[in-house]
Structure formats: C-alpha cells, structure tokens
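The chain below stands alone and is given in structure tokens; this is the form predicted on its own.
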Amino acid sequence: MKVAVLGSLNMDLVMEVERLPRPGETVPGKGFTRYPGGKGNNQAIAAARLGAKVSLFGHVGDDSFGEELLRVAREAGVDASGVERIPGVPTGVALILVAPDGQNQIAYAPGANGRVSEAYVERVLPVLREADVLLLQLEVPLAPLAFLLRKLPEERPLVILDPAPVRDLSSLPLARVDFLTPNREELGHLVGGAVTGRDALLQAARALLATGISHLVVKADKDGAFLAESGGVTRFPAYRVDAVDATAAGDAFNAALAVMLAEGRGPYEAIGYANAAAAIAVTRRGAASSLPTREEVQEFLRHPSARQRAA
C-alpha cells in the first residue's frame, strides 16, 4: 500500500500554559519544547508508523530546522527524497500554546512551505499518481493544490483533503476530493456558521457534499467523528483517554484513515481505527513524537478498557 503526502514541514515551538490566553492577555508558561511537525510531515510519519510505504513531498529551508525535519522523517521510514530544500528561505515554524486539558492555539509562519508551486507539482506528479491514497492539507498554497487535483487521473489515487488551516475552498476542484476531513470549527468556517448540533451538521454536510465530495468526515474531539454521505450521517464515538496535548491528533486521524483505505478497508472500519490512533496521540506531548505505531493501535483496540466509549 502506497501513501503519498504533499504538504508542510514545520518546526513546532511548544509552550505549556496554565490556560489558553484571551486576545491581548499574557498567561504564565510552564515549559518550552521544540518538536518536528507540520501537517504534511506529521501525516507522513504517522502513516509510516502505521505500516504504509510513504513518500513525502514539500519544501524546507536550507537551515538547521530543515535538516532536522528531514532526518526525523527518514528515521521514521518516510521516503523524503522528493522534499526540496529552498536556499535563502527559512523552514516553516509553528508557535503552539498547550493548555492542561490538551487544547491548543497555533500560529504559523509558512517559510519554505509557501514556495510550493505548480512547477514543483508537475515534477513530482508521476509519483503522486502511483499512490493508492494521497493526503493533502492547506499549509501550502492553494494554486498548486488546485493544479494537482485537476491533473490527477479520475480513478487513482484516492484523495483525502484536511482543510486546515481553514481557507476558502472555492478555487479547488472539490469533485476530485474523495474524503474531506474538517474538525467541527473548520466545518463551521467552510459553511459560514457554527455547527453545534446534529441538524446543523446535516445541513453543513449537504452543502459540502453538493460540491462533489464523496465523503465528509468531521473530527469532533470528545464527540468522536461523524461520517456524512448521501444517505445520512453516522457517528463514531470517541475513546475515553486522559488527554494532555491535542496538537497532532487530527494528523494521526487522517494518516490512520489513509492507511486503512489504502489497505482496502471500508470507511466505517477506517474511521473507527482512525479514532483509536487519534486517542493515543492526545495522551502524548508534541506532534511527530505523539504519533502511534500500528502495534500500539492494535494493542489499544485489544485492551478491554480501550473499548469503553465516551457517551
């Protein structure tokens, strides 16, 4: 099973805080750590740890952060030979505040990620076309993503788009997206209103499915996940865990979803597995460092206490 990832590589600078600050407010920090991250990098590492053959594409700068990110990806088993280093441009950086309950706030400077172009996509397109599943996110420019979606064959690969950070998707040919995976807040931004209940979720799902997307998967934190298809909405309850850092939970979810779909599993089984991977990730600090292996997810699912679902 081949999974390709086109996306961002960032260095995450993480501070633990007593609580997330309000606008204009300063709060005390409890600790500071640096972690390799970026949604593309995280999802590639997560998919490799879950057993897929993974190729990563994107840009880093010619600085020490870029070198470290590439080393960590390779050590995780990711083929990062398609990642280009851009001279004179810094590697992307994310500043992350993490509260005691695991919730976070993130600010992002794209750096080299912003240099991903249509010309680059054209160079790596032959490899992307051969993947079983292609993972995309929005920490790189939209124009090359739109170009890529138009250039892909209709039948392959299956495309999963994580609309984070949330942006206007009107320039993208969404009919070529098989799975769109927003969280609840991103879903609200995409449809122009808060999504607070099942009726609102149904209405939002209908609006996005009308764009041609085959499946809408909403990551809803403690409420688990929801799969919206033409026939309705199915809820997948969350697992009970003690969360400490939700930074890479969405990336673990998307990678696990991709791996299961690449193996030919159906969306129902894949989403249940993805919920388990995300549950493990929130119990650990950092981004790439929090991502579970296949063996860890399987053990989590076998353990009786892991099967206790949140209400």
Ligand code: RIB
Second form
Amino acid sequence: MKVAVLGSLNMDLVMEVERLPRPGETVPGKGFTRYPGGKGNNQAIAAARLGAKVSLFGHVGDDSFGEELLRVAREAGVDASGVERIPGVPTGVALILVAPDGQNQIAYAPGANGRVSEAYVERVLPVLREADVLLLQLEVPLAPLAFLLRKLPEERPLVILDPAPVRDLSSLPLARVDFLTPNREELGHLVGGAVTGRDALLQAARALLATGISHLVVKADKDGAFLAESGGVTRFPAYRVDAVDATAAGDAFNAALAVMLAEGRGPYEAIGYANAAAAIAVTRRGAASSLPTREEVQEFLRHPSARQRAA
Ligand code: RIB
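Here we have the form predicted on its own; I need the corresponding form predicted in complex with ligand RIB.
Whole complex next, starting from this chain.
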C-alpha cells in the first residue's frame, strides 16, 4: 500500500517553558532542542514507521537544516527523492514552546515550503496520483493544493486533508477531499465560531459536509476524536496518558488514519488506531522523534491499560 505526502519540512526549535506566555509576556525557558519536523515530514515519517511505502514531496532550502531533514526522512524509510532543494531560500523553521502539561504554541516561517508551486505539482503528479492515500496539510501555499485536487482522478487516491495551520478553504475543491481532520480550534475557525458542545459540533459538521467532504474527523485532544458523516456523529474516546509534548500528535493521528485506510480498513477501525498512535506521540518529546512504530502501536493496543494513566 502506497501513501504519498505533499507538505512541509521544518526544523523545529523547541523550548520547554514553565507555562505558555500571554501576549507581551516573557516566561523563563528550560531546555532548548532542535528536532526534525514540519507537518508533511512528520506525517510521512509516521506513515513509514507504521509500515507504509511512503513518498514525500515538498521543498527544503540548500542549507544544513534541509540536508538534515532529508537525511532523517530517508533514515526513517521515506522516499524523499521528490523533495526539491531551492537554492538561496532557507528551509522552513518552526519555533515551539512546550508547557509541562504538553500543550504547545507554534509559529513557523515557511521558507522553502512557500515555494511549492503548480509547476512542481505538475512534475510530481504521476507519483501522487498512483498512491492509495494522499496526505495534505496547509503549510504549503493553497493554490498548488487546489490545482492538485482538481487534477486527481476521482477513483484514487483517497485524500486526507489536515487543515493546519487553519486557513480559509473556499478556494479548494473540497468535494475531492475524503477526510478533513481539524482539531476543535481549527473546526471553530472553519465554521466561524467556537465549537463547544455536541450540538455545535453537529452543526459545524453539517456545514462542512455540505461542501462535499465525505468524512469529517475532529481531533478533540482529551475528548478523543469524532467522526461526522452524513449518517451522524460517532465519538472515539481518547486514551489517558501522561502527556509531555503534544507536538506532532495530530500528525501521528493523520498518518495512522492514512495507513489503516490504505490497507482497506474501515474508518471506525482506522480512527481507533489513530487515537492510539497519537496517544503514544504525546508521551514523547519532539515531532518526528515522537512518532511510534507499528509494533509500538500494536503493543499499546494489546495492553492499553498498562500505558494509560490511572483515572
Ligand atoms: O504538527 C507539528 C508540526 O507543526 C511541527 O513539527 C512544526 O514544524 C509545525 O509545522
């Protein structure tokens, strides 16, 4: 089964802080570390660790961060030969603050990710259209994503779009998206208002399903995940674990969903599996470094209570 990813590669510069700062505030930091990241890169590495044959597409600069990101992706088993290096442009960088409860704040400078273009998509289209599942996120420009979605054949690949960082999606042909996977904040942004209770979730789901998306999967952190289809909404409870860093948990989730769907599993099984992959990722620091292998997810699912924090 083949998974293709078109997305970002970032070097993450991460500081642990006592708490996340408010606007204008300075807070003391503790450790400072550099981790390979970027939503596209994380999802590609996660899918490879979960057993898929993965091709990653995107851009890095011709600097040492780009070199390192490509090396780490290759070492994880990802085919990154389609990632192009853009001369004179820096590789994408993310600044990440992580609080003791694992919650984070992220700002990123796209650098080379911002150079992904329609011409590039045209060049790599023959590989993208052969994938069983295609993973997309929003750390690259929207125009080439819209172009790609319009060019894809109806029957394949299945498309999973992670609307992060959230943006207005009205320029995208959403009827070509099979799974849209916002978190709660992103969902609120997409429908123009906070989504707090179940009724608000149902209303938001109805609005998004009306755009032609077939499945809406809401990643709701400690509340688990929700699947909204035309038939209604189903909740998948979260695993309770000791969180140290939520970075890339959403990427682990999307990659696991992709791998399961590529293997022909149904959405219910795939989302349960994705919840487990995300739960493991939040117990580890960093982005790519936190992503579990297939064996680790299987072990977790065999003995979930052993890994979960006591209630
Ligand atoms: O989803 C986590 C990722 O978001 C980080 O690795 C960072 O690079 C930002 O893009």
